[in-house]
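Only one chain is shown below, in structure tokens, and it's the form predicted on its own.
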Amino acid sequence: MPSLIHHPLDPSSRLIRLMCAEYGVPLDMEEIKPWLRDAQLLEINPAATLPILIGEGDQPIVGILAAIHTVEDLYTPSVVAGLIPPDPGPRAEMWRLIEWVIVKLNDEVTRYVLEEKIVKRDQKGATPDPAVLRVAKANLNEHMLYFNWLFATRAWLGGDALTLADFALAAHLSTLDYLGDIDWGKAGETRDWYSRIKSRPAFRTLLNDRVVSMPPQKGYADLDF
């Protein structure tokens, strides 16, 4: 059984968890706070980032892109279609949107919210900076407008079929939803899409996540919001 070194609200770790759940791959989970820069973590990954997937031969697979390709190469069931489109055009659009999510959305929204609301809990005397959170919220609103536009023209994020791009976006939005940073009443087409992907069996493990002393916002685990 492969194992995953993760944090419950790390969106990159959530993406790998969704992939494995979708493919029916059980994971042995090891939770860690990467910002504490534990010596054991630094020995595996000096960058102190997640996820870290450990598979055959106990070889650590470090980073989101390496983990994505490892899961896709080793664990995609032969009887079902994978999450990466076989045709070049749809595959390119999928990777474009994955980059949008794990780079642009993360850099402009998710990482700030996590730093202010989660990381600072372990910093003595630190409190969330309202100004930073306001900027993150404004940036999120802009991203949601773009996602709404996409979902008004296609069934899934990358086109007519579910792809890895949908799980990438769902991983980030589920983290932000846990922390109460999404107003689903104003989310338009993105809300309808999220309701569909949230209902998939692969999502159940994420909906059961809990952070000590920080319960999720009301409705986080409800399929009907």
Given for the second form:
Number of protein chains: 2
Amino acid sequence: MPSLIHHPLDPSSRLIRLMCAEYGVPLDMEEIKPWLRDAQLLEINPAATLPILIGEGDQPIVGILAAIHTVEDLYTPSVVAGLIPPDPGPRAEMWRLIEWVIVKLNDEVTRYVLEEKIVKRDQKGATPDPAVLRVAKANLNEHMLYFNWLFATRAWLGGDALTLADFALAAHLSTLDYLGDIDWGKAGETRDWYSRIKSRPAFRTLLNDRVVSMPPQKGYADLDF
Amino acid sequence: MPSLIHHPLDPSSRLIRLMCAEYGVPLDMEEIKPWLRDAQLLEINPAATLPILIGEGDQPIVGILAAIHTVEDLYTPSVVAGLIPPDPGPRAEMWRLIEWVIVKLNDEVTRYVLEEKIVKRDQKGATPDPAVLRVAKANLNEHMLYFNWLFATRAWLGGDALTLADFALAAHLSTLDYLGDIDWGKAGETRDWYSRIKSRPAFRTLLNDRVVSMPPQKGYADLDF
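Given the form predicted on its own above, produce the structure of the same protein in the form predicted together with another copy of the chain.
All chains and molecules follow, beginning with the one already shown.
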């Protein structure tokens, strides 16, 4: 069984967990805090990023792009519909939106929230900076308007079919939701979509996540949130 | 012929230009400044990122990940060795390093240099912030040490064979080199590698680039720099 070095609130780790759960690939989970820059982590990955996928006897698979391609190449069951569309047009749209989420949304929202609310808990005397969290919140509002606009005419993020782009967005929003940073009352079409994706069996693994001394917001694990 | 909406110093556009040149795919080039957030650009890509690849009669292909996969799927000539290794191990290593370059190196170095030296030229009264450029330079030194370390035991960035990861790094370093931000005297093994990749016919398109009223540093186009 492959193992995944991850952090429960790291959205890139969550994306691979969702992908593997959807494909029925069991994972041994090993939790670390990458921001502590443990020597053993740096030896495997000097960038100190997650996830890291360890196959059997293989070199470690480092990073979100390498992990996506490895899971897709080695672990996709041929009997179920995959998460990467076979046609070039929908596939390009999926990659556009994956990039939107893992680069732009991460850069403008998720990484600030994680830094202020999670990483700083391990820095003596540090407290979340309200000014940074306000900027992240304002940025998230803009992103949500765009996602609402897309979901007004699409069943799934990339179009008519569920793709890996949905899991990428769900990974980020579920991290933000755990930390109470999503105002679902204003989330419109994105809320309906999140409700559907949250009900998938693949999502269960994430809903049981708990970070020590930081419980999730009240509705985090509710399918009727 | 597909066309590419690009900026000459945008490293993601440069990566696709190198990839297409290596595969012998001619491109019609359309230059824009994405930071001006032209209405026509925002309609195609609300993220205002480059590159954007326009096929014949197709939807625009937006972003570096979508463009890489589209060129690989539609335009790879089957008669030459591709830039994406067929074996899972080397392929994962290639994606790890592409992510290193397009996310980490960009985030810590290239985007600061471009913002200060290029984007600010279009902002009335703005001048490059020396403090930001100092941080970018210090970060670049760290990256160069890592690349030197890799090239001490590898002919190419991902291993024994040229891959797309080499073009990703070359795209970023060539932008930084244009702007005079690379001290080749200290670049060690990375300089030898850059000399080799710069001599490839695919690289010629980049070496002729000129940005209005901002000529490249002296050795930019020299193969013997």
